[in-house]
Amino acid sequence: MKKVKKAVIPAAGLGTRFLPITKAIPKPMLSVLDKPTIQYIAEELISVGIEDILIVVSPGSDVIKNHFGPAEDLEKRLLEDGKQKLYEIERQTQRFNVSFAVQQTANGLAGAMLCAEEFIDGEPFALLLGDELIFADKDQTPCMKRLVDIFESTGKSVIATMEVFGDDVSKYGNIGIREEVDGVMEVSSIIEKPSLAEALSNNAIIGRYVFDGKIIDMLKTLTPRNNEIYLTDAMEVLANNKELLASTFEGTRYDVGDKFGYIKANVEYALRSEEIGADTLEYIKELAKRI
């Protein structure tokens, strides 16, 4: 069966809901706790054993590439001053194989897989959207772990899935479901953002896939819709073959993308951290105290 060995992460889109500051900061650059969203998310690859990342960046788009890159004087002035934790810290940044590939168009997700098409090379990758953080206790199996583990044993393409309800309903795409054994379900169809009546379950379709290397071909074939190839249609071609799994996960969703997810997620962080989350928790204490 083949292995996931390769992901692509893209990160070229405009992050207007979070101008100004996203007009000179890629919104994947924007940081929950101390580090930003997209390291989390390459942590999360790694943690899985997948090490081959590529990010999908829009024209100009260097502080990505900087984060990642090494940062000479920056070192060399940590050493001097004896922050040996600093460095380390630092040195973290680089330990990932990262490469870049460059989206010129803004014509969404499936456009930036497309620039993808190179580096993927026939092969099965993980897809992870860089407004998304799942976090996974010790004892929970992360969400992408579980999504490779369905792959390599069924060698069906298989996406993550949330139950949601009421007006959440028409915020994502919407599967439809066959069956379901162990929390894996096989997906009929798929229908993007519906409204309630429109609903084919309460299943979600969040930003984390493992696709079999073939849907790139897909992609190509696709009528584009409103100048834009959408890849819920290549979706919906995988599913009308039953050749589409989706899975729940264990672990806490943080919608990095909405501001209010976003404040959630850097609560949530900052109540784990070792160096900071006892303040927290009584801050919010004494927060709620006030108001």
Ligand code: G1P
Given for the second form:
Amino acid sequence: MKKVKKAVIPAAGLGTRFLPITKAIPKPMLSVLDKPTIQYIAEELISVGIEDILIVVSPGSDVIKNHFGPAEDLEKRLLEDGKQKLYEIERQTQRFNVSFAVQQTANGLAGAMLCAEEFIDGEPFALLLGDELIFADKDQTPCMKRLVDIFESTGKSVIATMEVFGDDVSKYGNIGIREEVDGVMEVSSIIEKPSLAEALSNNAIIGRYVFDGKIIDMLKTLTPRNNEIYLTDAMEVLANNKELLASTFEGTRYDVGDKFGYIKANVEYALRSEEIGADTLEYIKELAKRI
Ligand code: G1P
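Give me the form predicted in complex with the named molecule now, not the form predicted on its own.
Full assembly next; the chain just shown is listed first.
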């Protein structure tokens, strides 16, 4: 059975919702606590042993490259000063085999995937959207592990899904379910960001996928709508051929592309921090009394 050894992270959004910070700093470098969001996403791949990562960036995103690259002077200084723990924290940024592709035009998610064609080279790959973080506790199965396990045991592309209600239904790709066996659903149909009336179910697509490499050729055959190729159109073809599965996941998802989601992520990661968790909790309790 085919193994998943590669991952693509589309991270070329301009981040206009976060202006002015995104004027000079690429959105994937926005920090949750002390780490850029893009590093959290790369770390989601550790549980599945994927180290070959392609990050699709917008032009002028050298700072992301620098983040994953060497830093000899800094390392030398940390070691000289006996700051071993900080040295190890810095070294963690270099554990991945990261390469980059530049998405010259803002032509959406499928456009970003087409920039990854050479890297994917017909092989299966994980796709992780740069605007979402998924935290798994020690006793939980990480979302990517769940998806890779399903792909490697069935050979079928698989996406992560969560239940959404009310107006939230229209914020996501939406899937219809043909059948469900042992928590793995077979997707019957897909509709991107439906109205409430159009929705097929309460199952939203979230930004974690594992695809067979052939999806790239499928994207190339699609006719653009509103000048954009839609990934969901290719997924619809897979669904019609009974070649697309979906699964819920354990853990907590944060939409860090949204200001409120970003703040929630910062608060919750601070609460989990060994260094400042207790102080943060005390502060929040005290703040709640005052407001
Ligand atoms: C994209 C996908 C959508 C999916 C969503 C998850 O939309 O097109 O199907 O539900 O990510 O976050 P975007 O949020 O980029 O508009």
